[in-house]
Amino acid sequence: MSEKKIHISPIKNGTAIDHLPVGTSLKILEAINVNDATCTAAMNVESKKMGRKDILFIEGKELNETEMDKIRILGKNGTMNIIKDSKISKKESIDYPNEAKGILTCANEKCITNKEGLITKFSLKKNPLSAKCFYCEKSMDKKEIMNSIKKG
């Protein structure tokens, strides 16, 4: 019996995200607005470097800084490639940003950002990941952060 392989075509313009932890690609697609883009997700695929990984291709959409920061929070240790005219124009190792603006919802129900609709602002610490609200100073751990990422 011959081995079957699936080949994914390279994208011409967009973003390719590789070396994502397994299960991350769907979380990223949920967190960013990709309604006007063609997306290909390869999940739980073999990786020499990681054992198993996810890969995500977003074709025909230039990501804004907010979307890229969501990817930086969700896809730690991955690689984000910005593709223009079928060539990598920018390559970035994914690491947590130092702050998150408008990306997270504060876990404190009484926070002014939840009451008056202000744009949220958090400072992030990287090891272990935690976030502190600029307004109410509520701290959130990694699990709370991952659950508070705003959709779309």
The other form holds:
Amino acid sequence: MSEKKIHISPIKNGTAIDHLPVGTSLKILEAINVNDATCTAAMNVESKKMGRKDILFIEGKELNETEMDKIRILGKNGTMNIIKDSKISKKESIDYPNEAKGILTCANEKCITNKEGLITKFSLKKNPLSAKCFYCEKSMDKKEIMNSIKKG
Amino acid sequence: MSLKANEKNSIESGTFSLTDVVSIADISRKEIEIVLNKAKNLEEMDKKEKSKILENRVVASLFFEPSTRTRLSFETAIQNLGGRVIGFADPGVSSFKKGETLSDTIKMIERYADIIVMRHFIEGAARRAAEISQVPIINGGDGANQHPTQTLLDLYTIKKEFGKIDGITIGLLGDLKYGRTVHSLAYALAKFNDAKIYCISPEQLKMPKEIIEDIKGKVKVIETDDLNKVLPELDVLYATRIQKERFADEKDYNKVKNAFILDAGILKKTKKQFRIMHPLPRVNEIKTELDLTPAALYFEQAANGVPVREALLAMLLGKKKVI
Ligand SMILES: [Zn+2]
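Please move on to the form predicted in complex with the partner chain, as the form predicted alone is already shown.
Whole complex next, starting from this chain.
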């Protein structure tokens, strides 16, 4: 318990992501470019709502849209809080984006994005989650999408 | 005369909103109808008048993957409209194989040509070209992905033969799992009203579930492996080739390879206006004894590629894009 208290300290400027499914905090850290931001992950924390959850704090870095979209794909049903001067400046219930640009690698190895290293573009459908490549028009299912998120 | 032809051309192309023809998914029913009408007009047009449509124009025909049939059809269309052709039939004999990106090739060729027709083995190549090219792109096939002019000529063939596409009952036969042609045709028919599609294939080569999911509700789709049972209902039977390479086990191939061979005997069970279509080339799936019967529509179907491609060339001409 004492350890938990040390790690989960409020942040002044950055992003706090709560209610993440267990295991996603590390995936998010892998997917975004943290540079020299201080990142604190609380994993497998007890939660009234979810049973168990992850919480992630990213201090001293403003996430760009690409990074936020990666979080939107990985952390569905979580809450993303943008914090400025110790106050929540924006709160977002995390849901899949409608489009994903430069975030996913196309699973079709014959796709031009893989052959020529293009920035990928996908349109997403929810329930069930699928992503269709703008170029080769092949669709990826949820499992393929989760495996194809580019590293930060 | 030429002014008249050009004027007519510009009026009719006014409503065709696309600047490229990349995928059948981009083309609405209305736009399909515009293409088919234009193709019909061009078929009826005086040859001399027609040959002025692409007068002093250059069309690039870039075949990064050889396809003699598609290339000859396109190049005939270009010549009929009076245009000149530049390009290559096989990248093996050009320098394009040596690592130049598609983007670079397109950025060069767009300066020489008014329209680019391309076929490529890489999936999404035409979409990429359309994204960066300032002149219209016509996709002549991109790997296993799209071949929209084939689908348009298939629709044109049905329209020409039956007067309409709405309400058609069609059997798709053979390799429905990997067959790009039948996938696109199924999607295209879903844009029309009351089409009924029988998917007739061996178990191993069934129509992919995603496609059935996408189109059901828009068309009636019935899956079966019994051709004889559905034959009496069909207006059109669209046959495709079953390729040996598609089977992991040769035994499986041998089991099904002769199951869907069409011979003159089938005509005893069919409607009077029953027609057989096939994207060609065929191997043995349609016996030559059918060729001289009224049911054989496949050679005419192939020939219909020319007016359909002429229509697209005529309507895309001058549609420079601002990028
Ligand atoms: Zn792709």
